[in-house]
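Just the one chain here, laid out as structure tokens, in the form predicted on its own.
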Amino acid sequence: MIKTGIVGAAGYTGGELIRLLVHHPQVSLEWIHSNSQQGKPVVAVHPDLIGDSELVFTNQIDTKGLDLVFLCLPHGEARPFLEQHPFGQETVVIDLSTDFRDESEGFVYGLPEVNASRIKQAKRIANPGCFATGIQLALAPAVKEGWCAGPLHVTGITGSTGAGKKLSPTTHFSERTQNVSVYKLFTHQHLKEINQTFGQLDSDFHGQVFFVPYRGNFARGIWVTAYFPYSGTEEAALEAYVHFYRQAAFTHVTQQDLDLKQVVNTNKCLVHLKKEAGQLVIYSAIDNLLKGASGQAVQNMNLAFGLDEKLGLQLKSVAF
């Protein structure tokens, strides 16, 4: 058994995650970390687990006899806590902020469909983003074909599970509902994260990434829209996607329809495409939650521990 905490835990991700752990049949959850919920048992903060888990939160960080920690921290608590905590060398960390995504400190990024074969080796995992994980999973096989020379243009909805757990104006029910709102236009702190995988695939790619993302009327999921410039044929673009996620676990070419309920309490990526107007047209759809988030770790998780990459993680999506 997988001997694991997760610092972090009272959060939309740290809940995810433990919603996932608790049947996973290689983990042994050992203990879960809040300083705002310490003392309290995990169903008075996750009510939902009321029969699924015994666990009380604290605010003490065992740093021995870990296989496995979870960072669910805020952007920028990652770094500063690893400093005041150290972890052994074999202890496998996956930090699910922003904080590593660049690969530093030993880090590697852990975009599965791209970096499989070294999070497989890894001790230090940087989980992506939820919006970076749909670009970059709805543009990946473009790049790495070299046809992205020019800018390219995407628009991305999330859900409100997206900003987090902790309150604030743009998160209130009375702002949320029967909404939708732009932020961060051009500057969203994914695209760097996005500019590294995409020059990763393709050392030429200069292309520039013009993303504007909304605030969405519902709690959780992405709906990621890319075009570009393209003068092939459909049948080949789709032929180009189908051969780069081959051996993917949980990212899927369709050529139906997409909606987002499709995967919404699942781990999977659904990308469907269509040439239009001289335009490559390419829909990705994530469960911000799962996939964008605390799914991919587990995925990751199993990827480092020479697991089935599905373990824990076959999940049907809701649908209605």
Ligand SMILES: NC(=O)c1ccc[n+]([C@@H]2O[C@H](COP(=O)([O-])OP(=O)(O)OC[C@H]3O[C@@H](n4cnc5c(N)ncnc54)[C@H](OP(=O)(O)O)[C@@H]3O)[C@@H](O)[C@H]2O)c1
Given for the second form:
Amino acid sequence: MIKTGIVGAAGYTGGELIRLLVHHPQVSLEWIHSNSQQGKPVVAVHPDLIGDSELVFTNQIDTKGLDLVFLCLPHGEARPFLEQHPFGQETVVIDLSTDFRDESEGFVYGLPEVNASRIKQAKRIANPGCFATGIQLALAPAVKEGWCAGPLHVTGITGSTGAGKKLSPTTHFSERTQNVSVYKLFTHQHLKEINQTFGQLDSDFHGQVFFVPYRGNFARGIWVTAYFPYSGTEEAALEAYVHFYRQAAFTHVTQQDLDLKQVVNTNKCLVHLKKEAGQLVIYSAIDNLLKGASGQAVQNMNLAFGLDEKLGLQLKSVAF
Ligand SMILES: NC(=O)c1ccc[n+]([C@@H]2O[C@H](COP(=O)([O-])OP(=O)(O)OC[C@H]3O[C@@H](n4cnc5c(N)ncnc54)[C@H](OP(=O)(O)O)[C@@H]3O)[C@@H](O)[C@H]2O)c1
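Follow the form predicted on its own with the form predicted in complex with the ligand, if you could.
Next comes the full complex, this chain leading.
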């Protein structure tokens, strides 16, 4: 059994990890950390876990004797946390924040569709961002083919859980419901990791990603639309995409009509493409808390520990 701890377990991604790991056949959850909830049973914070776990939150970090720790901390908090709590190389660290996605300090960028062989050897894994996952999986095959020399136009809409558990004016029900808004126009922090991967897939990649992020009025899920001028046929594009994802455990190319609920509550990314008006248009859909965060983190854990990539992740969609 993989002895595991979760830091930031009272938050959204931490809670989602608990939900996945209490039923994972190869994981023993040793502790769940929270400063604000220490001493409380897990169900005091995640009431849906009644009957599934008797764990109690602790504010103590035991850096010894663990095989794996997940860090579910806000951006900028993971690096100082690891400085204060140095885990030995025998402990695999999977960080869900942006802090190490530049692959500094020995971290490997944890996008399995691109880096599976490196993740399998890694002791430090930087889990991708949620928008970054949706956008990279929409465009990676096209970038690899060298089709993305010019500007890439991308929109993405996210559910409110993407902003974390802490209440803010833009996650407040009154302002979020029946509403849509744009934020961080062309400047979203995930562009850095997206460009890093695209440069890895095509060393000549100089295309610019113009990304318009939207806040959606739903709780879970990310929908991405990307397009660029494309002179080939739709069939050729489809063939390249299917080939690129031929070994992907969770990313599927589908020519069925796509909607968000097909992926909500699953670790899947569904990709749909079509050619219109000289443009290749690609849609991708993920659950921001699963393939966009905690599900992908468990997928990375499975790879790093030599397990079946799908273990503990064969989940049922909401569908309708
Ligand atoms: N939400 C998503 O869809 C999503 C997707 C991809 C990546 N991410 C990334 O995953 C990370 C966690 O996101 P989240 O949505 O789970 O956030 P969240 O709901 O706000 O939870 C973060 C948790 O971190 C703990 N925390 C904050 N500062 C801390 C510190 N200095 N030391 C120890 N614990 C601290 C807090 O717990 P206590 O106050 O109880 O200690 C809090 O519950 C972020 O970096 C986020 O960007 C999130």
